[in-house]
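Just the one chain here, laid out as structure tokens, in the form predicted on its own.
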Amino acid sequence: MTSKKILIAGAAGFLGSHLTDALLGKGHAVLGVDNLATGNLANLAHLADEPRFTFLNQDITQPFDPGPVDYVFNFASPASPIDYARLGPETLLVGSAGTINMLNIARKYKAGFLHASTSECYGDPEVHPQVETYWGRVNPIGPRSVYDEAKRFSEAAVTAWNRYYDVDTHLVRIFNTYGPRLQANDGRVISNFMMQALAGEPLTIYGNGQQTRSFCYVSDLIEGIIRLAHTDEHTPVNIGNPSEFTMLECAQEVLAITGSKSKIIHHPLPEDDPTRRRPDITKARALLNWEPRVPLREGLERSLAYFQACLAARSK
């Protein structure tokens, strides 16, 4: 494959940094852009001596010109409930002005464009598992709306730039993903359970624990995204693991791989928290010849050393 110049917005984040590694591994040059609102330069520290990687500290809600690029991956956004609750207006701006700025860069340089959307576009779904043709059930003024509606607006913008300006756009709807570099304090299920179990603290389950999620290991997700970037598909594609776990089942898996004796405690379910979440990946299987390969137990084992290091750093 010919080496490309690739811009990754949100490169210092969990997914952006793994995508950066994968594309560098394929021989491309990467310009990583991030304003570090939620990204962490530690995720890119291993690239300090990599000549094909350049980092730019830039807020994408402000227009800028990176120079000619062949492809734009837009992964810039707060993504965890803790972060977008803290940065509500910023989340809305990056999903509107930020997305449009990235689309305009792709349009100017006739670059390909892939936007990281989310299963949150489906809200608390009435269709299960979720298929790409389902329009969703989202509260537009609830506590999660700053994230959900920013992502839904982004999908509309990405589709418009394809329809009106012929930008070669792609949309991936990402389901729950985990692995090394996931923020240890981000309030998401896997990071919460892993850190609590390793610290010997009670595992916090919201509601009765029967709500479900489908957890995809990060390397599987990145492989699916890169495959999607090479297609002619412009409508959304679900990328995630269709293996569905209740919160109680996930907690038991974490206790098993950590060897923790932590108890499980229950707290009230947050407002608008989805009760079910599972991707239908029929489209990804047919279009990309892709499906996840790493089961939850193995993925948690691969993530264990990272969360142990996070706990050790927190204890210093």
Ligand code: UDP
Contents of the next structure:
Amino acid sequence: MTSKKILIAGAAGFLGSHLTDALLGKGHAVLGVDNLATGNLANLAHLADEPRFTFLNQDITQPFDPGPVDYVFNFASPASPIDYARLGPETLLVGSAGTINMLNIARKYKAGFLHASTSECYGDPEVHPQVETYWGRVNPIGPRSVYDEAKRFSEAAVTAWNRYYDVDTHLVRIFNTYGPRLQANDGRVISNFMMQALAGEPLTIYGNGQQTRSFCYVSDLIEGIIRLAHTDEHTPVNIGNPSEFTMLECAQEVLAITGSKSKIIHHPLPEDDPTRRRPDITKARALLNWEPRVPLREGLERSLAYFQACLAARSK
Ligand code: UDP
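What would you give as the form predicted in complex with the named molecule, now that the form predicted on its own is on the page?
Let us now look at the entire complex, which starts with that chain.
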């Protein structure tokens, strides 16, 4: 493929920075945009001498003109439950005004567009596993609503810019993803358990630990997203790993790979915490000829050195 100029909003985040690396690796030029609300420049530090990478510190809720681009990836948003609880209004704004600003850039420059949507669009689902045609069960005013409804509004906006303005849009519904550069202190289950296990602290299971999630290793997710970007599919596509774990099983996996003797303790279950989540990836398999390859245990092993380094940095 010829070299393209690609704009990635949220480039300093966990997924944005891995997407940046993957697209640079394919020979493209990347303009990374981030206001660092939850992103971290350390995720891009290794690109300091990369001439095909440029960074712009910019809040995408404010209109800006990056000049001609061939493709826009919109990955800008707080994404962990504690981050979007802290940044509620900002999360609603980035998922509404921010998404529309990015769509207008794609429209102006006739660029492709891919938006990072989420399994949270399904809320606490009655349909299991979750298929793209399921409309979801979301509490519009609960603590997760700032994230869920912003992402659902974004899906409506992305679809409208395709339907009314013929922008070449794509929507990926991302399920729980982990790997190096996941913020060590973002309160998510994998980062919490890894850091707790390595520090010899108790692993905090919320509720009885029978709620489930299905964890995708970051390289599998990025591969699926790049494949989706090359298709003509405008409706949402689930990308995730369908192997489903209870949080108790997840804790056991973390203890096994860290060799930790940490105990398990229980904390109250947060309000509106989805009881189960597992992607039906039939559509992604057929459309993208894609399949996640890294099982949870191997992905945790690949993430171990990163979390060890985070712990060492924290104890300094
Ligand atoms: N969780 C947990 N202990 C923790 C952090 C999270 O048991 O220290 C649970 C949480 O209640 C949820 C699941 O792990 O059921 C996944 O939470 P996370 O915040 O990683 O992401 P979510 O999928 O809820 O957005």
